[in-house]
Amino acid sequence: MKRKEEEEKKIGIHELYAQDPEQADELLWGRSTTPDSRRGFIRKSALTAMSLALGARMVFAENFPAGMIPAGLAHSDEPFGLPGKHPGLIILNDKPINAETPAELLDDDLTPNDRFFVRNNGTPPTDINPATWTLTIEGESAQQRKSYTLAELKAKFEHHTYHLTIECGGNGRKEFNPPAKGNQWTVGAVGCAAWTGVRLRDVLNDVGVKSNAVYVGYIGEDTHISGTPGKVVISRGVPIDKAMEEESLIAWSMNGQDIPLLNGYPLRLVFGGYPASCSGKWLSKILIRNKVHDGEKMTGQSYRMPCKPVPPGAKVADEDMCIIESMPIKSVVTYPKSGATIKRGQQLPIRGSAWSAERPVAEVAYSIDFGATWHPCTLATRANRYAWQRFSAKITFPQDGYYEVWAKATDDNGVSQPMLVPGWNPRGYLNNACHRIAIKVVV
């Protein structure tokens, strides 16, 4: 039932217009009309993304109408998507844009940029110009305030490239019962792409770190969903030695391409093995504090787990909560997808990624027996650290009839997923529990 709803969600073009064309200019591309503009023009911003839904440079863009569809694409009424994102992709909310990638669209070693999951809790920003974006470094805990432009950043520091998987604190949230409140995500808010940029430590060695430094913390250029102007969408941090780790980048570059508008473009945090929340988007502010970090959704229960487990359904007070750091070691099968069928006598193939946060995953086991025993996969070794590992089996079955394959990823230090959907929280956090895929088997 709820796949179903989630399918409605996806709407033809033509009815998406004629709903609301000014929604539909917002919801498709980023982006309303220009406030002092009396032909009502779509911003430049805008077309940018309509390009990238074309195919190709809008030509004359600037005299495009607002509320109206490209010819290009007005020739289908197929389900729409989000620009530059796979199709496949499931749309979890529009304001804001928040979509997962379905579990048989991350097999790959690296997730395209197309295909990599979408969640933000504000609005991106518009007009961005990369020759002009500026990113400032100051704080109680800094020694001097510096600014600099995405080219003194290039040009200044060294450039990284490591292979960074970034997960949302919520993904696996669908399980939890009672249900907890936040997007519905599945196993899809998770990534692991080749980012490229300068060590984030090199930048606040240049502009100075006291040592009464505690945490770091950023601010984006994303506006909030309510549109009122300077009210900050979401600000959060890490402890300063994260930031000090030489896997922590501010990245500009994705797969050797520009970084997604969805995905923060032209310049975002990532820290990987910590909630991506943490990876701030659209990065114009690194804040160097001598305290926890206490920006947007860095209080109250955002982000934070119990301290001590608690019953289902249970209320926790605010200071009963702690941050979440380390995210816990994952699985998950990416072929094939989950309702194959195949005939008695052949063999499964089945591959997938596994993940920890500092740890390397030291195993991956499948089981079609739920849990009664346990068969290794194979397991490739990590790029880098904080970078998942890709795992593949041959699978022979018994005889005819329906099964399911779970995965079951563990450490060097052993600790391994739960086969069940972890300690309940009110916000539905850090749901790690195996993977489990449906196969049936016929004669």
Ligand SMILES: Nc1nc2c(c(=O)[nH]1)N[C@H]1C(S)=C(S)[C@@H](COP(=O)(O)O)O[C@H]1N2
Second form
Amino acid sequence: MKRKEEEEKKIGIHELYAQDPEQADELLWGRSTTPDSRRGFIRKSALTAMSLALGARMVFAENFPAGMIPAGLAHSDEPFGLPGKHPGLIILNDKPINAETPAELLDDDLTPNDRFFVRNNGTPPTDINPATWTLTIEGESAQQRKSYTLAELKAKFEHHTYHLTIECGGNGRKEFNPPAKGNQWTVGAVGCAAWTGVRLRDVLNDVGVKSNAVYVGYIGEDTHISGTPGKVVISRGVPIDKAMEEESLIAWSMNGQDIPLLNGYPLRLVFGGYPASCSGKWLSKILIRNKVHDGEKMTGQSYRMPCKPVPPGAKVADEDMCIIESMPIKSVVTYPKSGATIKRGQQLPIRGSAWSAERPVAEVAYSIDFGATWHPCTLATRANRYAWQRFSAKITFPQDGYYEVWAKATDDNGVSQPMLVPGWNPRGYLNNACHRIAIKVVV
Ligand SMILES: Nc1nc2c(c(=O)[nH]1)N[C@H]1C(S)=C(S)[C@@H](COP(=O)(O)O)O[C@H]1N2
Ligand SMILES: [Mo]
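So the form predicted on its own is up there; where is the form predicted in complex with the ligand?
Next comes the full complex, this chain leading.
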């Protein structure tokens, strides 16, 4: 593991290319030099990513040498982000790529594709050809083994669009003490997009699901960070009842566009309300299992919580860990940015998003006195189940000084967020403590 300062440091494009131009190509554009060519030109898939970052299709791209910085980017001394991604994303790790969205960049009804967080466990596939991409369904509880091309999926099944919030199970991990290993996510490993695809259940029913089916598992086309061929990166899944929900999608589109490469292009699963690790990217296979799926990161301590609460720092045996299913209720203040200053006597507008898994959020309240009193926010209704709901309020402060604005969501069953970090657990999952931002009121 890298040291924290290193992890948080963003490096500029010049530095990146100075260190190792070929590696820079690989990191920024997905892959670079064609192994079968001695000429050192970049390959097509990398150029697609590059064109995205340049904001225009690179004409004569076939002549552009590998390991060279496009002049359209080279003039910038700004820290350089990830291909197709907003430069403001915070890169927590670059091998594999993990980047979170700062709270103030989540200030949209639907998270734009370039702002959506990235959590990769391995290396995204290269040389993706959507014309030949296939999805295969098989497994002990499948009535047959059946494959579909992307075109067949699109032609054969009804298309559906849902606003689905996906949040990494480890979002908020940074606040646990003693610290948990893994990406030190703060608040931004979450996003809500309009996902379009076909219902997983329509495809499963087309294949035929045996009555003994209990789980589905996914296989994606990313490769292990060690480079070991055939080594599975991650293969998680959901109980069959979750798979059969109407909002459970096999999606090819995000907010009306192709899914970005880093978010699973050309095909992924999307399960709102469950840990985002269930939403398999670069999807090529679905297994219909007659037992709880036992793929990579389904077993041991991965994406599991102690079945009963444990004291901080405790060692918990694998058999006492339970698989995380629905994510807890949570909210984030997306405007203003923490640390904002306003003049005394002025009202401060705040905005944010709140989500809970299945149930609607019924109320969001804010506090400026560390939770002593709470005041209601205006709350939008949700577009559909698993969509987040936007909230807003106008705050008046009694005098100048330092304040914190805390936000707290409550569902229609009265379940709310804790003000402090909830139950410590070995891997640092499910921190849904109230988000807070700092505000200075000046004369
Ligand atoms: N094939 C594959 N699918 C994957 C992953 C991965 O590394 N490989 N990461 C999972 C995890 S842990 C999360 S949190 C989400 C992140 O989705 P995003 O990168 O689109 O935000 O993808 C999930 N699906
Ligand atoms: Mo995750």
